[in-house]
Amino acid sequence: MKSNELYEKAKKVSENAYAPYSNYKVGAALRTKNGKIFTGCNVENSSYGLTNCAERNAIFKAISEGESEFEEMIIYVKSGNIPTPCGACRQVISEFSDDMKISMFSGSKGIESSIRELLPLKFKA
């Protein structure tokens, strides 16, 4: 189920999360169809609406580097509930892929899904 390289990168980047309000540190590792890996962590703000999730940070980093075809993402938190992407992240992910594999882990316990399963009726303009 898990790609060890993506899992380790998501776990490592979660340590960089800026989460002074929730103390919920999330890491995401994204593999492009070209095999490149991009990571992201959540960054909170005291004005909560300005907070950005790990998943979107990884995607935005990839886009800024010219990559927009994605294959797989792993989302990681150290403990607690399995971290499923929020609605905003699901919509952003679905913009770039209808079938991307998404694995979500709390420690070593995880589940696998796809963006199609997580957001069956995405918004299209």
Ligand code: THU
Contents of the next structure:
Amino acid sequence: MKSNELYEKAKKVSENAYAPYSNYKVGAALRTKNGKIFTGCNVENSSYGLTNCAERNAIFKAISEGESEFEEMIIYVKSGNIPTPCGACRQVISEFSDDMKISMFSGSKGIESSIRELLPLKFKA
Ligand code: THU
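Next up, the form predicted in complex with ligand THU in place of the form predicted on its own?
First the chain shown before, then all remaining chains and molecules of the complex.
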């Protein structure tokens, strides 16, 4: 189930998370349809609402580099609750993909889903 390279990258980038407030360090690794990988971690702020999630940071990096066709994302935390993406991240993911596979890991314990399943009846103007 786990694509090893993507898993290792999500794990590695979680170490870069700036999460002094929650201590919940998240890493996300995103593979494009043409095989490129983009990573992101959560970046918190003392004004809590300005925090950016790992998933959105990975997606925004990819879009900034001209890549918008995504195949798969792995989200990783070392321990604790499985990092199912927040509602804002689900909406952002669904902007670019209806069929992206999403795997979520707490350590080596993982579950797999899709954006269709995570965000049914998504908003689309
Ligand atoms: N967080 C993510 O990076 N991704 C999610 O999908 C949910 C939450 C971050 C935001 C915050 O830095 C910390 O996890 C605790 O909410």
